[in-house]
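In the form predicted alone, a lone chain appears below as structure tokens.
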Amino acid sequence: MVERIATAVGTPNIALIKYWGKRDDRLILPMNSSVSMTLDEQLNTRTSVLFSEKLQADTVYINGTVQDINGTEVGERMVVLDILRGMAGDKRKALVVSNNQFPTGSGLASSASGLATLTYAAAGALGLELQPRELSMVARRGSGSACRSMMGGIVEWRKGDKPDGSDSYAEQIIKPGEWPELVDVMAILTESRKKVSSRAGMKQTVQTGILYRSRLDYVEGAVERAIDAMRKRDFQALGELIMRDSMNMHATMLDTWPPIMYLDDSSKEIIYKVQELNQSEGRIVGAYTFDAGSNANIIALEKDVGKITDMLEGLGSVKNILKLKMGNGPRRLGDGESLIDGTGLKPVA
């Protein structure tokens, strides 16, 4: 079989109406649909993959460190390699070398970026020509939110109803160039790993949450309303939906037992400051949203970024501010950008 090294770069996404909880942990089937914005390459993951008969076992390097993949969460996520090998009829083991350009496990969607990029690169290394929908279903098995990072722009992850997951996939709703004014102003408060992983937190909420069932009653309608607002370019309607959904999700986390608290005092300060800014302007200037972490994402239109940035710069808790536009999804890189030394079957020094 032909040995080829495939290298790709991919990016995270920020969920505007969020996914929290699975109906099937093995297939990673969500309890609700979600919609997100794929971000540009200021935050990215670069991954190279090689399948070779010379390898005795799958070997994974992340940020220069070899990973334990036996019975670990990283190992569980490598199921995407098995799925793609099955599709290709290829039993060769893989060398995976991946570098994140942002902290892993800090609530910045590193798993979405990482698993989307891994899926894209591994499919290329196996010579598979898969459509974006097929790739999203593979990436989903490694990290649910990764399925949304398989495409650019605004993306919906349909929860589906079938037990086998064949109707749970991502679909692009709006291409990046169709609403270029929409941006994400990201306020970095911490780069520390969160105490409770998203995977563990979701399971805990589904099992113990009292308010969680109420969330499921409303969230599908919220997805539909958000998509409608985006298609109409109605930022005022979209902004309210974004903020209310973020607070609703975090309310179910607080209602979990024992409670899960991803938001800290600095997060809450940003919430209050954004509310004050919106009230002073008499309209929604920015819409805050928080994934499973304390770092803030403020969705806004390009014309209002300066006001939001000025507000954030006045807060001592904000370590860094990024303005991210819509990204295009994963893309292949040339041989000169590979992270693998093909002759030695090892990471590039």
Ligand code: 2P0
Contents of the next structure:
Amino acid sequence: MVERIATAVGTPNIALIKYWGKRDDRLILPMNSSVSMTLDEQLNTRTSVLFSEKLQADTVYINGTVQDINGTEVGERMVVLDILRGMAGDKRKALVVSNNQFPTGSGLASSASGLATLTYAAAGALGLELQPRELSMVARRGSGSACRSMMGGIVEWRKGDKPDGSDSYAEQIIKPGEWPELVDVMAILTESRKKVSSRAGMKQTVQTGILYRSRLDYVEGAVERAIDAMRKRDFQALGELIMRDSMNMHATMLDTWPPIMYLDDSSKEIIYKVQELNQSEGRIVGAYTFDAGSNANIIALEKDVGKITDMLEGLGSVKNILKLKMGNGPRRLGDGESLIDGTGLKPVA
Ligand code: 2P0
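Can I get the form predicted in complex with this ligand as well, since the one above is the form predicted alone?
Let's see the whole complex now, leading with the same chain.
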């Protein structure tokens, strides 16, 4: 069998209407649909994969460190390798070398970026020619939000209804070049790891939340309204939906037992400052959104980025500000950029 090293680069995405809760933990089927913006390569993951008869076991390096994949969360996420091997009818073990190249101080380690890039590179190494939709369903099994990083621009993850997950996939809604003015101003507040993982936090919310049920009543309609607003390039309608969905998701976290709080005082200060800015301008200049952490993403139109960065620069708590545009999704890199030393079956020095 041909042994080929495939190398790919991929990026995180920021959810505008969020995924929070699974109806199937193993197949990673979400309780609700979600919609996100794939980000450009300022934040990226680079991954090389090689399947080889010479390997006795799957071996995974992340940021230079070999990972324990027996009974760990990283190991669980490597299910994408098994799924792809099944598709290819190939039993060879894999060497995976993956590096997150995020600017120092960004404090971001994104499973979406990692699993989308791994899926893309591993499919390439096996010589599989899969459509983006099929790839998104494989990446979904590694991390739910990863399915949305499999495509560029604005992407919807349709929750689907089938128990086998065959209708739960990502779909591109808007290509990056179709609304280039839409940007994400990321305000980095902390680099510390979150206390509760997203996986554990969403499970607890589904199991114990009272407000969570009312989120489910509203959120599918919110996805539709957000997509409609984006198709009309109506930032005012979109901005309100983005902010309200972030607050709604964080309210359901606060309402779980024991409570989960990802927002801190610095995040709250940004919420108030953005509200103030929007109020003083009489329109939505920026729309804040927070994932399972305290760092802020402020979605805005290019023309207003200066106003937002001026506001953020006045806050002592903001360590780093990044302006991200829409990205194109994962792509293959040439052999010259391989992270694997082909002869030694190990990472390049
Ligand atoms: C999202 N998040 O839609 C939401 C918003 C965090 C808050 O998807 O268990 O790492 O691997 O499916 O995808 C983070 O959860 O969880 C997430 P798994 P994932 O982006």
